[in-house]
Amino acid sequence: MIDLMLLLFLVVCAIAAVSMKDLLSTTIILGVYSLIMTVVWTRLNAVDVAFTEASVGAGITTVLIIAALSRTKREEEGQEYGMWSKLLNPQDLKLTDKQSPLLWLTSLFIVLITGAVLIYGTIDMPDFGDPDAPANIHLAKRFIEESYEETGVPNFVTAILASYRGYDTLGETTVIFTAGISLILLLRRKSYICDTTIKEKEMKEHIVIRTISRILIPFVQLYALYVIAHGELSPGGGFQGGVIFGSSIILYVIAFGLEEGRKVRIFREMGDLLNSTGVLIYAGIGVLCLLAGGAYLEYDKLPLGSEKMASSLGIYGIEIGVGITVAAVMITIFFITARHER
């Protein structure tokens, strides 16, 4: 019953987000959608995925979209001529919209066909939770029973991400880094004016907000470091911890103003360097494994004590690298999106 209610809430949120023309309201609804998905993942015992959904989907993504909206319009243009009103009332069409209904119907047809093909492709899949499914017979048993002996990491989710599929995680970290660099190249200008807007002047008068932020930010950052450091023992890791740490800096900027945030020396002078540092740490550990006589990312070959200890420390190192890259890219995206260019 609870699962059906959660599914109903997800459907309602999805329809509402698509239908609304107020982009800020849509953003808030998408944040609610992510929070509901967090509960869904928790009920599926995918705590690490739930952690990521809460920090990324409901957290940093919402903040970044709102920052983007601050530079655009809150209302979607042409809302009086919505898609369904044009299809149901052809007399309301503008001269430039005569072919639009055919285009929309064609797009709808393609979407329905694609959805039908995807559903057809899942017919032969094992039932959810089937103990006789190949993944449960072979992979799950291997990861649960042998991952600690092979990697030295108690949390086998971290072992899978950092060891068994370490190449994929390196690729994902590189994608995050590439996204940050792409935004820098596309949006950053060598000379820009960062104005102190009325909103920033008003924020300086909100003593309560600034005081609470001063108290909360150190604890948020400490928790982020805990999530990164304990990713091999409990749910979390570099990705989730990096997002949380980046969110603490964004909270500081929101409370004290963009100009105050840019005065922080480490982000003013080393922001771009931090974007690449995490990827270099990750890739560098793989090179160290090669120099030690092992395969790339074969952590147990590192000269760091026993094989289990070496593997654990190697994975801990790449978690730190992932955390640095994610935090730096999130902060860079926010600064580039939120600043006022002229």
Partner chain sequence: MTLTESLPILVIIIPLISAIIIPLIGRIDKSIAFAFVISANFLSFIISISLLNTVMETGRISYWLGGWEPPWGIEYVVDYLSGFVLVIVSFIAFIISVYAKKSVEMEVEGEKILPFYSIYMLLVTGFMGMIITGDIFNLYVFIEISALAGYALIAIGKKRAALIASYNYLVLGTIGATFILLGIGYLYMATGTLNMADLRERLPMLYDSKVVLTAFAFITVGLSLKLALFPFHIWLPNVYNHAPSVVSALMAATSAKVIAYVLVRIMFSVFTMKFDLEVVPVTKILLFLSVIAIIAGSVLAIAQTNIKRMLAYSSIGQIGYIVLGIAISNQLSMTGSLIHLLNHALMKGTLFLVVGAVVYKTGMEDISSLKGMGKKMPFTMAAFTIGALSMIGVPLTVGFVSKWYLALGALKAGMWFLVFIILVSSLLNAVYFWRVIEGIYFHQKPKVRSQKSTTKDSIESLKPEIQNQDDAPVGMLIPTLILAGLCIVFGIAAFIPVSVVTPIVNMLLEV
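In this text, the rigid core denotes the largest set of C-alpha atoms whose superposition between the two forms falls within 1.5 Å. Nothing here was measured: the structure is a model prediction, and the numbers come from that model. Numbering follows the first chain given and starts at 1. Compared with the form predicted together with the partner chain:
Core-superposed comparison between these two forms: CA of L118 displaced by 2 Å or more.
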Given for the second form:
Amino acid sequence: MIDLMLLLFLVVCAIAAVSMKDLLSTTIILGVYSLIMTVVWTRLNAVDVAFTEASVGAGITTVLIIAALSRTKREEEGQEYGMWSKLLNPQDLKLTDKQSPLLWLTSLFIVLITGAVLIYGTIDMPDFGDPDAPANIHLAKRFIEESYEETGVPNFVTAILASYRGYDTLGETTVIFTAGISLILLLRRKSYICDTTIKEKEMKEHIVIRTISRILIPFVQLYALYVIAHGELSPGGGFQGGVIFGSSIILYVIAFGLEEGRKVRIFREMGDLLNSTGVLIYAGIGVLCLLAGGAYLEYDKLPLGSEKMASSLGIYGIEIGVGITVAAVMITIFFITARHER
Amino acid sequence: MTLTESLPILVIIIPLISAIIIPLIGRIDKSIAFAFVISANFLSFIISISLLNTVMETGRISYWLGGWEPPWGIEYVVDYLSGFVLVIVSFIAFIISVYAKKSVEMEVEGEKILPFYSIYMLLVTGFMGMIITGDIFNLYVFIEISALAGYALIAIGKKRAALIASYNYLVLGTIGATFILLGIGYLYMATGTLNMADLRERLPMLYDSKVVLTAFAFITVGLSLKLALFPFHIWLPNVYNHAPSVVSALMAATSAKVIAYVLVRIMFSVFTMKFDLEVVPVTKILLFLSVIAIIAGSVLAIAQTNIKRMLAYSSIGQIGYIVLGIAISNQLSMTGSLIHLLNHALMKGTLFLVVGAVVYKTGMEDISSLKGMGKKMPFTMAAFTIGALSMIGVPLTVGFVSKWYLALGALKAGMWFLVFIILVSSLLNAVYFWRVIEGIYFHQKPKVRSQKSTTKDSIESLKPEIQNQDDAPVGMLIPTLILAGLCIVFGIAAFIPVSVVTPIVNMLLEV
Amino acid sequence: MIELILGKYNYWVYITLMMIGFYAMIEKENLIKKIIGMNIFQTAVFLFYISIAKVKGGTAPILWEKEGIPYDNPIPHVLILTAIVVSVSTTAVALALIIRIFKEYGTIEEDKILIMSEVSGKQDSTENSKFLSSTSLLQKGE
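Given the form predicted alone, state the structure of the form predicted together with the partner chain.
Then the entire complex follows, led off by the chain already shown.
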């Protein structure tokens, strides 16, 4: 019952997010939507995914959109005419081409057709939760039965993520790297005057925030390292840990400000360097496996004691690589987007 | 594992690692970074050739990533088809990277050159990964790598419209990619596997399952969106028009080919001929769409005044040709289609590189700006002429070979009207390319819409500039001429690509 | 019929969410709104994947001692972890583009941008599209 309620909430949030005019509220509602999604996924036992969605969907995406809003506009304009007036009395309205009811109907038609095809597809689907569904018996069965033996990782998700499908994860890290470089390409300027987020004077009064941050940040960072290191046993891993570590640095910057351009430059250089380093560690471990005579990313073949030991260390290595890249890209993105210009 | 056994992964890892390293070593010296790009592309081209060679000798290569046996792990597959497309893409990427230096220096700001090259390599990595993978989810990951890289490269174009072009491409591309992701999910739900070879074995008994039908529909629509097949072509002209010349060239020459390859993979390797012909009317729909694309692309190209835009619309028509052959799906038409992957890459590559050189020299990209260029840039314009003649389909050029096989295929399938369509489209191509060629050779000087300033001074000041020979720099000229030369070589010695393509067609059609 | 609905309600909800997001992506004119739609659209697909993975009475796919309790299917979880990251990367690039677009055009409404680019497009053709001169414009924008 509670699941149905949550799903209903999701739909309500989605509709609200799409139909509201104030983009900041929309963004917050999108964050709520993500959080509810996190709860739904936790109830579906997808703990790793929920962890990621909480840090990424509810966290980073919201921050990014707000940063973008602060540098663009908060209100959605145009579309003075609601859908019903478009449909009922189009001749009375002064519409641009894009607003014409015909076009609007076409979009609606496309969406409905897509929905209809999807619903058609559900007819032959196995029931929700069916343990004998093909998806749950072919590959999954073997992973559940043998992955611990073969990789030494008790968390099946991490085992598949880092070992069986480790190459997908390299691709995923490459995607983050691509996004980081793309943002540098699109937004970075040669020289800039930095007055990140909050002015120094105002912050002097926020002694509470500063004190709390000072106490909190080391713990947040420690927790980030824990999440990275503990990914084998429990939910979490390089990605989630990297996000948390990145946020700790962002927290530092928000609380203490960045008085001088020099510090910014240090952060920036460091971000650039680590951005590449993380992926390089990942791809490099793969190359080491090649050199050790195995296949790409075949950690067993690394000359690090027993096969299980090597596999375990290899997985640690790539998780650290992922964590470094994610944290570096987050910091880079933050510095690039959150800067006010004049 | 020996080096030769590791080649299938090296062909991806070399461009990937170079993309990662370029921002690092570029700090030391930018010219090292450029040399790095060229050598990485060259290496992966050489490896592609040797892979294709190995496949010809020993058959399909399967590489197990992480040492996990498929379907448990991810598999890389090099067969005739992927080997062939790998060679095309890595070759074009190599040629364009040689060409890029001057053009990029002019069209991209100084401090952005390093990230630009890094993303260029990521785009290449994405394409190569899509071609070689034998795992359907890994395919999605690489589609997204190439897509993200593409958005950034397009947006860096100098005109502000490049940003809009990139944004629209991003939205449509994401819809396409998400549809593909959804389709993959449906396939996984029905079969429990992600490996393409495994899917091929498991799917036939599920062909009447509505889940599988929906999966197929979504993957096909998603790919058509990315392929810019009519009516999903709207994003393409703006992208090719506003991106930097090097990016336009790379994307025009390879992007659609790679997606078309993926479509062939899904239709004939994951699903089977039987499914395409008997279970769903997909070939009929594709036939219909491709015919419209061929005609509409050619007609719209005639109306353009911007040369890049004209080439973009012509690409829409050419994508139509590729899909047409797939849709007829007999041996001859498939041969035409697959050869056209190579041939179109060569001709469009040539044409876009020429345009890049003209932009480099004059800063203009209007068709009228080419007037009188025959004297100023004789070699570049010769390359353009070869490319244009190829596009029209004049005998002894590659364009003729593809059209010949497509027409034969249509005849064999008893579809006479398709021959008529191909002829009409060739005529239309002749119309818009002849207009340009005529301008290049038979007009003396560019009339810079000088109705107002027809004073003698302005004309005389223009004259010497036009008459002096001032061709593109050697670094740009040689790659252009190589591509143009290949348009002729493979037009005359058509048996070389045909001999490569024939076993592919036999494999796909299970003859 | 009722069984059909009850047995698959997760799938029905995901379809609804997907349609809402899809509608916003193709119909909204505000560029940020499109991105918000894109996020809903993509998470809907993720919900579908996660729904596949659920096994009745199953527990989270982490090895533990208790025998006899089935585990949920870990594979879709892995795939979606990757897909979420891809999605946030796309969002970041899209937002970067939006920031640039706002800087160049002063608006993030698609219809207004279209009108502006039509006007400037005409200028372009009369100027013989000598876009090198627009570099100065670009530098001003930066």
